[in-house]
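One chain is shown next in structure tokens, namely the form predicted alone.
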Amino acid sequence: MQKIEPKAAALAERYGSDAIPAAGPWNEVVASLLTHRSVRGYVPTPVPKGTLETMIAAAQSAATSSNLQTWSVVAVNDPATRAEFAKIANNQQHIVECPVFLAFCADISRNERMAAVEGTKLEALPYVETFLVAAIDAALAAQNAVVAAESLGLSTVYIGAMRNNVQRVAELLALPPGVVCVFGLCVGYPKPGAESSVKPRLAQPAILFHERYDASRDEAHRKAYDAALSRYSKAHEMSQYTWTERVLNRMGPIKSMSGRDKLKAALQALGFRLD
């Protein structure tokens, strides 16, 4: 039997055997990134002492726009708070189960407090660009934390549904004006059976363009990916679905947003003017 090289096997698992991209340089970091999968079930085993601090050191090593560092993170252990977060997030019980739960926040309040102490005004604060910078800062930091956690043998899953009710989340976390939780992160060791196989992604030519954006082969890429995801969902998930069905169900009816269609007004109430 022909032996498959580890990088070829990893690429085949991520893209499917019919859409493997050219395999270039490879190392353990790349291999770890390609094996990422979301885990939605955790055992109560605590993580090793100092793991949180290591993750945050990795997070703070991510790029941050102009070194503004417009993000913060709240580690939440209180069972009652986590239970309410789970309800806000459409009853995602892994929020309650995981040994580490982190609320990543876009945070312009720290810099605003600095300006107040210095007796000046930050005229750029009220603008959409500043909120976008803060949200991107938080995402970049969190992804570094995820890579660090997974390199240590832990599993993770992001909780975007924290945005279902950002005002209530802000109350529970005692966030000052100018701070909003943009997503949560579960970290821990997976329950047996909770760690699924690597989920396939769109073929690289569907998202990687050279010099100019090119949507001319959208349909061909979509049909191929529909077939791949249908096979995956049939084998690993409770219901069989295609990518097309997933997108239409998730982005079609407004009810699928679970209240996030009112996010702009909620952000403004939390101190983000979004001019």
Contents of the next structure:
There are 2 protein chains.
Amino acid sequence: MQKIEPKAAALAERYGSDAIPAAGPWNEVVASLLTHRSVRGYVPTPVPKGTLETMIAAAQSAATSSNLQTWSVVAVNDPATRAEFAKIANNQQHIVECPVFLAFCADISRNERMAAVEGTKLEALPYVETFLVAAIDAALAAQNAVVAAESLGLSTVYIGAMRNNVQRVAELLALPPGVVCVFGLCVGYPKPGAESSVKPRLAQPAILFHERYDASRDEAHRKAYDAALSRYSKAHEMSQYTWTERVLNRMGPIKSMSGRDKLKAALQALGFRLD
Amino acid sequence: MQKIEPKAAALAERYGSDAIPAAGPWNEVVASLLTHRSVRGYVPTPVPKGTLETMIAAAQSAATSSNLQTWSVVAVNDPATRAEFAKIANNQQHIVECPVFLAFCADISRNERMAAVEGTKLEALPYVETFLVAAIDAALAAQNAVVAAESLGLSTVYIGAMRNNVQRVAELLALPPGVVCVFGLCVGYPKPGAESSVKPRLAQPAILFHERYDASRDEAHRKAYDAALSRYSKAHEMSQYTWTERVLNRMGPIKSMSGRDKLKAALQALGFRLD
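Here we have the form predicted alone; I need the corresponding form predicted in complex with another copy of the chain.
Zooming out: every chain and molecule, the one shown earlier first.
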């Protein structure tokens, strides 16, 4: 009985009590993953010595495509740089506040430098595929860093808005050609009131299919999830909204992209040809 | 003393004994992340009931950009489909063998269907940015699934070679426009002899920078890592090789891309305009 309760409670928080999936094996690690919340407000308390190195050891332990290791990370403390990042990211003040801020980068420059020294050329470099490998490598690494940080009692939030102006971010971090910051990550201890609740997600059958893709129940899942997110947002956030409202606001008008509609040209300027 | 030992040993395995980073806090979760190994051979033993649902609950608990949830996953058991995937992936037989095979997809079609029902248009859909968000969402989710699986005593390996022919994969999975399989994932129990050792990575200072990017010690890191990987491959794999040899083989000739040099056109054919 005591073992069942936390699992059922965790699943109910993540999916709503009317959409609990038939999850099987469970342990402390899974329980910790289920309780993830993004936190957007930090106290200045520093993290324990060596925390960054522990997180990066976890990050480097993630799989990396063909062991190419096409990613890098820049830890940024300088307040002026942090302030500029916050401005680029539509004034997200947690970028300034958090004790650890990491700029995760897709990085094909290391491999390119190696080839230059060896007097050869890497024909794969200019392709969309290679940029994608590097971005996915960075994401797998970052998620391991997040899991490690959260297991140590820290909170995190990804900053996709670094992509609002990747060229300015590259200047600030002195990134060579072939390196681009694909997202940032804040790490630290939550401000009072900033630790949100677990946000419900779409029911599992909306995103998990068997053998073939099946959108036939999409509308039913969406209606149920609109209701769940409406209840959640009313209880926990400033205003009440449905998932549909959120998605239409976020992806509808081009201006909601905050400049990221120009990402392709910016990537090309930074040395990713995207052939 | 007993607490120090496993940490030092784990770091020495991951970095080689001459490049141990000054990691700080440590726990069972971090220890589990550090021991990740990709496994390329599985016994047919099924996974416990509900394991897939547990893994996907972990996956859905990862952060997702603006809660857009632009990813999906297809669990594939059909032997004929698995066999075709293995062929696409240059005959990786573990795709056929493993008890659980997951095709992780970047998916902007769910949002598009919503907008169609609501009688509006999502202007953000055709951009590189939106494809990147979806691919990163899929990667964060997949990594949580991997962490959950490994914590439950299972092994995994990512299959990037699904991208050798994303159009054929899309046909086999009946993916609608706006969905592409960005990688696969094998999950199961290792065949005798298939459980490899922890593979060393580049030293932390080769990928972790402070304040600004700094490639000035690149060559020293590469030489040390070439030696470490040469020792590792001699001890654990069929042939002995350096990191430099591996990277030059993998990224040098265009034919090493196994068709992925055509990924851009394939993505566009699948409904990602990449503007």
